[in-house]
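Below sits a lone chain in structure tokens, taken as the form predicted on its own.
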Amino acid sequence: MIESITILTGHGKKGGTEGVERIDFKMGDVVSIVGPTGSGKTTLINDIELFADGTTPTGRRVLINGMPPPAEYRDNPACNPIALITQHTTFLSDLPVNEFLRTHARIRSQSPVDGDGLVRQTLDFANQLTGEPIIPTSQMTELSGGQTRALLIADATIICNTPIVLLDEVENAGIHRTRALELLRRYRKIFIFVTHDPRIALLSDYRIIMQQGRITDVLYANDEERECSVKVSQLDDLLTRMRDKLRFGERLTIEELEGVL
């Protein structure tokens, strides 16, 4: 059973050592990786996904429960404890949503009965993350970007049930961010977000700061930032409501801004 992941840090693009020697992730942690474009955020989660052992360009090493990960984690996809969800999704077969999930559940659980239950749970989870309900009989390629990311997050959390979930900038695809974090925290997993979104960053337990390919710092949420997160969430909800009204041809009023700005 996985209880922790450790990153033993390496060096940046120009060879400089990183700002911390190690980072320990424990089950239940929600973490953000933040930094400018090109700062090495995606490289960091790639190192985690690949169980880097000092042979990647960064020289980082990843440990599981304080030890090098077993070879089957790299060699056998069925044993891999990490799910990576990116902005780019391609499906090899255009199945209906329920059949796609049922097939995946059958592979994972080896039980058609359990599989049907997992499909229902997964769809319920996904439909709480997106404003566009997912119809089980829809084809996978008919889903919008937000629906697709919501479904993949739910699939990784419930059907795959992987203890580590990496999410690369999925907030740009119409996911309800606060609701997503509320739901994910109910599961004892490690969730690591690569994000530019202040709402996700402030609601995380801590955030890893990237600059020029290096980890420069790890900042833990404090009371003042938690207070800021409430106001940021209110502003974000306001913008979402305004965006929806504009999409449906409605007018905005100044009263909508009162109490928030």
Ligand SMILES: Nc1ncnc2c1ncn2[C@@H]1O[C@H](COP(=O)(O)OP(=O)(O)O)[C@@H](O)[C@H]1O
Contents of the next structure:
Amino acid sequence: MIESITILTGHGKKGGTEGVERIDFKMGDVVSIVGPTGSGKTTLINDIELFADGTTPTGRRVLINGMPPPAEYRDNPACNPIALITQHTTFLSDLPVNEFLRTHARIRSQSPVDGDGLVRQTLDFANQLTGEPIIPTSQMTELSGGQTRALLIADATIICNTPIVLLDEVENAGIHRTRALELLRRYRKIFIFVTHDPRIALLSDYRIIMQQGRITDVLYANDEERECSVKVSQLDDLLTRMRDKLRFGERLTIEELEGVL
Amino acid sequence: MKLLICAGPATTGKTAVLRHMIRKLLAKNLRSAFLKIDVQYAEEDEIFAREFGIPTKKVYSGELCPDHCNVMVLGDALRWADAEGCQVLMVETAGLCLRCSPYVDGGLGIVVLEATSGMNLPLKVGPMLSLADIAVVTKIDRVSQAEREVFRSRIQDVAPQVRIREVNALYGIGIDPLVASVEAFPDAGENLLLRGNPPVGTCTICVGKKEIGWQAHFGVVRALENQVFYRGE
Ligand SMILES: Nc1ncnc2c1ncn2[C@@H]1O[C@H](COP(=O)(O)OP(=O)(O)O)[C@@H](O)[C@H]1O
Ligand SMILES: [Mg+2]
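Swap state to the form predicted in complex with the named molecule from the form predicted on its own:
Expanding to the full complex; the earlier chain stays at the top.
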């Protein structure tokens, strides 16, 4: 059983220790990583996914339940407690979607699985996130950016179904972001979001601040921010509604802003 | 002398992987000699000589296939590395024809494949993969985690006994276990043998017969509608 995951911090791009010595993520935590482009956000979640042992360029170490993780986490996908949704918006795999997913379901599981059932569930999940349904027989390489991201999220949730999920900028690339958050938060896991999105950042229990490859600080949400969070979500919904109207050729009215602004 | 033979398709990152290994071995006071076998162009030897000050050599296989060339020169190369006072001999080879493999009993065999090369690659590279000790998968940051895992399973399906190591050769992530495997491997003995069975048959093209059509050839031949058969004595 995974209860916690710990980062023992290392150093930034120009050397210099990080702003905190360690961060402990507890089961159920929802965390954001924020910082400008190039500040090392992706590098940080890659460290976690690689179970860094001091040999990556950052010198960080990762512990699971306070201990160095066993080698099988890395060597056997069926034992890996981490699913990582990368920033990739294209697949390079020359396989049809259903064959790819069936293979992934087989190797991510420790016992025989109902492959076809899982593939169906995964596609159902993905199709709730993308406007353009994914056809199971199409090639992975043919999927659009939005379909790719939707499939990555669905695969991580349904097929990997791991206690730890890392997500790199899910807000980009044309998926229903609010729907994704809603679906994801039905599960009790450790969620770590790399994000530029105020809504996601404010929905988190705490956020990790990054600059020039260093973790500079960890900020916990306070009461005032929790209040902001409600407003920000309303604003965000408003913008989403307006965006959809514009996309479907409708006109906007001033009334729509009432109650929010 | 520890012997390491590293094969893999062009541009997969063999040199980048070996560079990190040479550096990490040097840090442990283990000096490598480096031999590059290629068909017609290579400069890795000069780069490594400049970068690490280690003894290096290259051999252009020319008329021979690279694996054949490897068999010819490897005995001399081991003596050369020893005379240079090295503890490890690293051989990097293009291993091009995919019917045989360059690995020998007595040396660690490493194949380098890139995660970006498509899911059918493991099915296509034959004994270069299946006779290796370790398959190193490079460019792992270029694909999603899911694709990396499916690629791993495609390798495992063809070569269940080969250990798989994923590395990021750009930043040297995942190299330590490879170095440990070299250190743990027994020293290369005197009478080395090529691993696995070389393909049967003499290549009549290699001996200079240019005529098109199996009727002009002997040994193991094949017609369009038939499986291979034997023609001649
Ligand atoms: N602690 C560090 N030490 C050395 N290099 C780092 C460190 N953190 C990040 N980098 C490098 O900085 C670059 C940008 O980092 P990246 O994680 O992609 O940023 P972001 O995801 O925030 O845009 C990468 O090339 C990465 O390797
Ligand atoms: Mg990034």
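Quick caveat: nothing in here was measured; it's all calculated off a predicted structure. Residue numbers count along the first chain shown, from 1. Note that the rigid core is defined as the largest set of C-alphas that superpose within 1.5 Å between two forms.
Relative to the superposed rigid core, the position of the CA of residue 134 differs between the two forms by 2 Å or more. Once both forms are overlaid on the rigid core, the distance between the two CA positions of residue 144 between the two forms is 2 angstroms or more. With a cut-off of 2 Å and the rigid core superposed, residue 76 has a Cα displacement that falls short of the cut-off between the two forms. Aligning the rigid core between the two forms leaves the CA of residue 156 offset by 2.6 Å.
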